[in-house]
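Single chain ahead, written as structure tokens, the form predicted alone.
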Amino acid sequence: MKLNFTRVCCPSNFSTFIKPSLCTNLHRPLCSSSLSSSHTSLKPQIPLFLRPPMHSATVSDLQKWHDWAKCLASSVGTTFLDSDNGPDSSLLCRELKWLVEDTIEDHSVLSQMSIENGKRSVRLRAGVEDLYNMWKQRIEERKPFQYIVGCEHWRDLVLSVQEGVLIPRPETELIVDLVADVVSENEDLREGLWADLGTGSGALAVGIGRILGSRGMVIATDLNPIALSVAAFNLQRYGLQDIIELRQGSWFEPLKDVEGNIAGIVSNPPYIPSDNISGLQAEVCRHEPKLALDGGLTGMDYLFHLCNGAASMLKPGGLFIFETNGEQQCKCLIKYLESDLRGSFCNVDIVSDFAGIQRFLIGFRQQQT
């Protein structure tokens, strides 16, 4: 993953673009009654980097606690490496570099941080006391950087992201280019409806909004609150609330209103066969939400049900690109369209992310004759 990170200016209003549209999932109740549209007001964590540096202390006491954070970090060596592919020593001191550089407020302090200093007061966007707390949950507990310090690197983006939240993958940007690569040729695409369903941070939907611009639209679903009020920030950060419409509910249940008419439909949805998830990177298993990972025994459950619905919800012509877990699933996937949904699609391929795993499946819908 991307860790390095640069500087945004913050939105105000988060809720403003969310629509709740309560529902259930095909293959599993996933809607509840809890979820009601007082859940649409929810505010997100707002990024270390974004936060006013409110905190000060000595260059002392922050080089005192630095010290303690570096030393913690080296003794990890590559313990989690080996368990289970977590990150090093090293990477955890360039994660702790990030962490100091989106603390403190004047970056000329980093090169001053000496015992001749050592007096000097230093203004910070989180107290001393919260840093330690930070480094305590990022090597004891495993808590992901990117919920530490708020936000991921995606694109030539900077996402907000928290805890609740699916932090987005690198090997996901791939279908942003898929999409530019498509409406570059096809105008209709372009300037037709776009859904990204179980939007998540909301990650795909801006990235293809900023390729439709004013041409297009998107509507974006997720059943979870939280996580729409993220996608709410970043859309907004980036000037998309003209563009990006936000729906509460599961899959296309918030979509019956526009059946048939879709011209793009993305999704990155859980495709971790369940009995697997145990198994992945503490960062993931203990802190990811579990409802963004887990795809059934299979791990198919949803990547069925989207194929089921792009073949009512799509316009003829219209185009899908799903992300599932590698080449067995994007095979199962072919020939499930093959048999039970023959003559629905056509065109459809299988296309590989950047490390040449087989991972996102590819199609347009069949054309009336």
Second form
Amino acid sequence: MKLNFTRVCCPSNFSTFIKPSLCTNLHRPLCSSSLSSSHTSLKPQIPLFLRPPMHSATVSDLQKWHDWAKCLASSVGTTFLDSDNGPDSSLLCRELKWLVEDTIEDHSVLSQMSIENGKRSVRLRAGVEDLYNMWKQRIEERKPFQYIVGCEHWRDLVLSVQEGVLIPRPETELIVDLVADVVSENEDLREGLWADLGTGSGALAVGIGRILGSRGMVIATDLNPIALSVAAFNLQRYGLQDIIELRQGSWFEPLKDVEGNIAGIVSNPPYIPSDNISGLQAEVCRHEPKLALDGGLTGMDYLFHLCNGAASMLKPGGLFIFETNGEQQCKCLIKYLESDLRGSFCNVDIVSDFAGIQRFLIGFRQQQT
Amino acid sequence: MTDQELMRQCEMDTFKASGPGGQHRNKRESAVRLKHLPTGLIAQAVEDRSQHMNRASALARLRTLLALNVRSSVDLEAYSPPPELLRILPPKSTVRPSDTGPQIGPNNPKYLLGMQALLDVVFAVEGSVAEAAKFLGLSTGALSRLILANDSLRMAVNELRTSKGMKPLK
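Based on the form predicted alone presented above, generate the structure block for the form predicted together with the partner chain.
Now the complete complex, all chains and molecules, led by this one.
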């Protein structure tokens, strides 16, 4: 395997220990999706930081691994950034720090790593061999950091994620704030039934579930059973089993029984135009599920579908919030709402994300007169 | 001012060169740097793995900076301490109405507004704790203790006193 890497760490000449495959990957970004073997089993993987510290290693072995990993990260420089807007060395070193945090049971060890402590044993949530594998995968295969540690920090939550599930994006955090704003002035919506369509890891469902509290209800749907098992893990960890119900199926299909009664619909549907996917950062196009990213030719297939569905599924005065690719998609959707779905919605608005991109479409189902 | 209103007055530095973002991107640059445009004050947070948490921390730090740096002028002739200031004063203050409620400390979110109003008074009397104490119905010692109990407050007062050639409070 990988024990070659431990012998040398020469800051001046990294090309000798980056495997040739790494170099070819840099020049020919591949974008086939890779499915891990866990695809066939529905038991969700436990995030690293929650695993029992059953492994151990000496401080010096851990230090050796850490030095190797740091060298490897530094050797990347800006190559990923230049090739596909991937992470640079400083970001990778930060991820390495987080990997160590999630792995070591006793964080005070980190400040004590020195030659005198070399033989001292530390307890780990993953073995040193696993650590070599993980970091190798990170750098050589561009496997997303979040899949390696099995979690993502999002809003004030830590969510389990794994291959087959989209890693929740920081932009999407804002949807929870928008929901909080609306329900703070609207008891009727706060106590209603909400839907998170295409829930993935369950991020939005958990986020809005915590806002709604005990009087609201959330139904979270997804086509992918892996996603549902991960969402189930996440909602249970946050004690929301009584508030969030999971249903498998496509968009509104599993919600036919509540048609016309839904207080709010939130969704982060796939919105990337199919042709753009192969040009994305390798972490995304090689490893994250296409099902969660590919929105068809214009990227808007599902957004249109959601608008159509919202018109019949929302109760009068009900709210929808959809995340999009940006200004063009939002404007296009507004035109669509004003033409094909004329009269169905009111108070439709576009909300920008923190980068100033017009990312969210928000609107209300017209009250019946 | 709510967090949202305050955010609207800020520019968030981290995000300038992000490209399309959203589903396109998986780069966890969770560090947040906020520049408050009206005052030019900058606050940042890098410790957390979640951008949301860093944003909250940066905003909290910005509020502290605003309280420490933004001054309102005070009419000493007709001075009456505002409610937010009364709340941070100890009960023995002679200007503190009995219905003010318990004294709040630095961990209370409303403390900053009180601290800001206190600094307005201290600046108006050019750093004299004895003078400020009179306006607040406290002995010089009691006001001194209040100021020394909070690091940011102490530093701001001492910076002023040093600039006026006075000895820092200890």
